[in-house]
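Next comes just one chain, in structure tokens: the form predicted on its own.
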Amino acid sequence: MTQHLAAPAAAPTTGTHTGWWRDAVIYQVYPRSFADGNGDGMGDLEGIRGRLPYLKELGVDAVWLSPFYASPQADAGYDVADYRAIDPMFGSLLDADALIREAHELDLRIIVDLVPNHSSDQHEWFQRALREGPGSPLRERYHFRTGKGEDGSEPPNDWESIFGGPAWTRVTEPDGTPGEWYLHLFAPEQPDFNWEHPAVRDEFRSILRFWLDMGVDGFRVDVAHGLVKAEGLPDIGAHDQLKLLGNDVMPFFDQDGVHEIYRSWRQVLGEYDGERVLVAEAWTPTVERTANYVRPDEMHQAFNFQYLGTHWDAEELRRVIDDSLAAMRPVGAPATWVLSNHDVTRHATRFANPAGLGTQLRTAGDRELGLRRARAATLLMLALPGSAYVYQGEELGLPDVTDLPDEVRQDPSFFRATGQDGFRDGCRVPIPWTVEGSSYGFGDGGSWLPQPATWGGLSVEAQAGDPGSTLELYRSALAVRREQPGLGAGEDVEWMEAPEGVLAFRRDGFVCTANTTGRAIPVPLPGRFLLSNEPVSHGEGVVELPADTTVWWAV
């Protein structure tokens, strides 16, 4: 049934400035795990809408919503069957309209996820392609190929799925015979679009306009580096392709042809008022290649995955910060900073483990150490010039849940014979709102993934008003960031002399010092104390930086 919506609510204007995204703090909501408004155990748009005042009080500028589109949920909504419909598990278009309007009334902007690399195998186009068989015009909108070998029983090339196993699945044709193969860089339920086909390009420009007409303020573009494949779909020949990802240009990732697509999208956004934005999820070998996505006529931001994967080490952090700022400067784009998201281990757990274990971990590690480092890393991130991303629950210091039983796991990579280990579920467990009650206030019907028994003590209710809590640290940091002229905006830092293991940099009226070592280190007193993640004492002209501590100073 068609739902008729009134004109969209105006985007925030109070206190905003040209290029709001340049220093924005953007909060990622994973809808199924944020808040459950109807008591079915699954988070939804109604639940998110009810918690918008919390996000306003936290002090963020915008909310990024992971996918809520109609989907069979083979990959948590990243397999979209209808890009213009809300999945019933999350609500309706009327709920989305209400959410956007109320966010704007609170001066919060809304960014929605867009998944253009692939659709669901239940998408109307793909289903028609299967029904109509070889030669169907609909098959040209995906990557259908005949297999290798005399009987076509081998995949068309040697590409591997990111989730493990071959990146090709063979279909059974309408007459019941084994037939062509289709490409899916992720799960078999996620066939890749053929972006050389004009109908695909036209369709997504139409989808952009649909959501812009609804009033959204921008799009986070999933797998932005993956849309265009190398001509001829050549073999790679590597024995372990997954180890090459992010280290080299692959024939299915970071092809130069993607930039023509984003230039056309930027033109679509230019048709609308209110500074709408495009944000690239682009895994590239270098920050210099990432910068290609944010040239003046393309996207506005790109995620800084090099920073996300950096260890808690002063020398390594300084190198990545310098490289990131240097790469963005020539294209005039802001750097972005992120420590956690829905695809990687939360940084409170990552920093609780020895360096070098990657972003997917099996062990909880040293919880106290991990939380202390995570809080320090957050203050460092929020002191850098550019835009910062916060993943839901990190403001509570939530760790990954590393002991989920196999029978409750949902991550599709867990069910593949090879590839990732399926530990993304650990960072997707519903967040706690209250000390007690059903699912700690997440909703009245339990939670779709089990929450640890200790999470009541980490809830919003338990931490609110406690000056030593992680929640109040985030609230204070975001308030100072908003009020301090030298924070957020800008494109550079001035490094100061500091002992080994300590980062110290100056910005306009502000100094940040970060001790990444496990011991206290004395440094000259830089200015007037503003904020720190651990108690700090100082005497005449000298301050003792505790282990794993970041301190903000006004100068």
Ligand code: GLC
Given for the second form:
Amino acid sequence: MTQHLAAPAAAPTTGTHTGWWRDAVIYQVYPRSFADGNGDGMGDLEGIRGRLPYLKELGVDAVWLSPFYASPQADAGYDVADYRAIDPMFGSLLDADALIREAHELDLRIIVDLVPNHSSDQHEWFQRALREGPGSPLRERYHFRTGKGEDGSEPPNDWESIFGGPAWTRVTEPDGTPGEWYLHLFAPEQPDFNWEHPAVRDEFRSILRFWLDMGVDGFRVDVAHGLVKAEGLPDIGAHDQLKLLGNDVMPFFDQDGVHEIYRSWRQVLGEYDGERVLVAEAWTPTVERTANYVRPDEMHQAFNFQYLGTHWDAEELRRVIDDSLAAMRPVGAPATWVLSNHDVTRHATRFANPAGLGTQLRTAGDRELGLRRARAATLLMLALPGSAYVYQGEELGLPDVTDLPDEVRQDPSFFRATGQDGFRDGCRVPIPWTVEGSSYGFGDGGSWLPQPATWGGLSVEAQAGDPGSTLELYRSALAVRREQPGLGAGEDVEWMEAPEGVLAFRRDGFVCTANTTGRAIPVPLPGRFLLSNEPVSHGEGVVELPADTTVWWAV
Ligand code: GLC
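Condition change, the form predicted on its own to the form predicted together with the named molecule:
Full assembly next; the chain just shown is listed first.
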């Protein structure tokens, strides 16, 4: 299909050094909820294209797009039926081509989401596997097995789905009888590929090339830790397996065999010019195991979920920052930092609630406190060495929508009794662009999830130009980050003496102080004031750091 498209516009070449991704700020667009160009209530590529100048003005370096491929949307597009087609709901390949081209003209890079662990059950391979019945070679590209028990009516092993219930579903064979089972670590509509099969490996190298030819600058690899399963698919011997995930290597996650796949992908990327990158969504028990994904011949970056899960607490933050930097140092990869994404409660709401409730919440908490801490946490994140991820809407200080009525929810895990908490819709509510209008400027045709009445006051229009707004704070922070050579770059922070509850560190020409407590704390004046999330006043040689406030200083 690409032959209808002109040669892709070259990726941006400006930048201070090679490895643009090492200190890049990458903005996550969730296409359904960013901007709706055709007024059907659902965001789309045309909508994103129209907002590229906004992203340029915000000051980010790259845009990561969550999936826009042809999909029945059983898991909001993370169930792909055709990896080389755009879902008509989002547009066409021509729109994707225009989007990539226009982004490059603005010096913005484009990273697309790749979903290799599983396909949709509507994928042609899976449909043929079902139609052809047991013994079909197509069944070998997935994990089909006969069930246990005399009549095969029990799942082949005891694995549980991340979304709840068994990780296996039994199919009805073409002759109408109950037959084999297939593995799905997520929803039943997301059958897992068998990555031992050469056809699966070839197919994904070809898919990589398809998008590299389209001109994308990289891939965010979904469930990068899941592709390879332990030989023989052994039982785990325990229930509530989700609870084990953070601590143990599971037979379906973080198996050593995945690394060979990423080495072969790195070679594919190496055939292309312009520093294309691979970013791992790898949930592993430790940052050390995450570092395995970013060894020099594998991926370039991995999300730092340990950081995402850290509370607003100086001691905890310092530990995770140190651990993250230490884990990345031996492999030479940059650390990354992230506070929000499309799978967790927005950090403005997490920090509004007592610590320790997890990352999927149903309670709004103290909004004012949450926003204040969120703004402080963002300034801290943007002062750390490495690359940072910003999730759409966090630059507006959006809270999670915690009171969505059950009947509008769409997250597949919400509808399953056990497993991951299904409250991911709350961070997926469409973005408000204008103060008035049916969907606050999201589009002309309403919005696929209802927006709260407060959304207009949080819109881009309401905040642009207001120096106290969260939007202007992000814009200023990203502008300073570009101008201040030490910010983002490097591999280390130099910790300074600080009172309990305060973090203070030095970087090249720069000091960051973060007071994570609820009270003002005096410290010696560290340098020339640059930026903070709350007004700061200082006298001769001393400054009173306000509660829950991060300040940037030039030294
Ligand atoms: C990743 C995605 C999540 C999706 C899951 C299954 O964790 O971020 O949204 O549900 O993979 O593809």
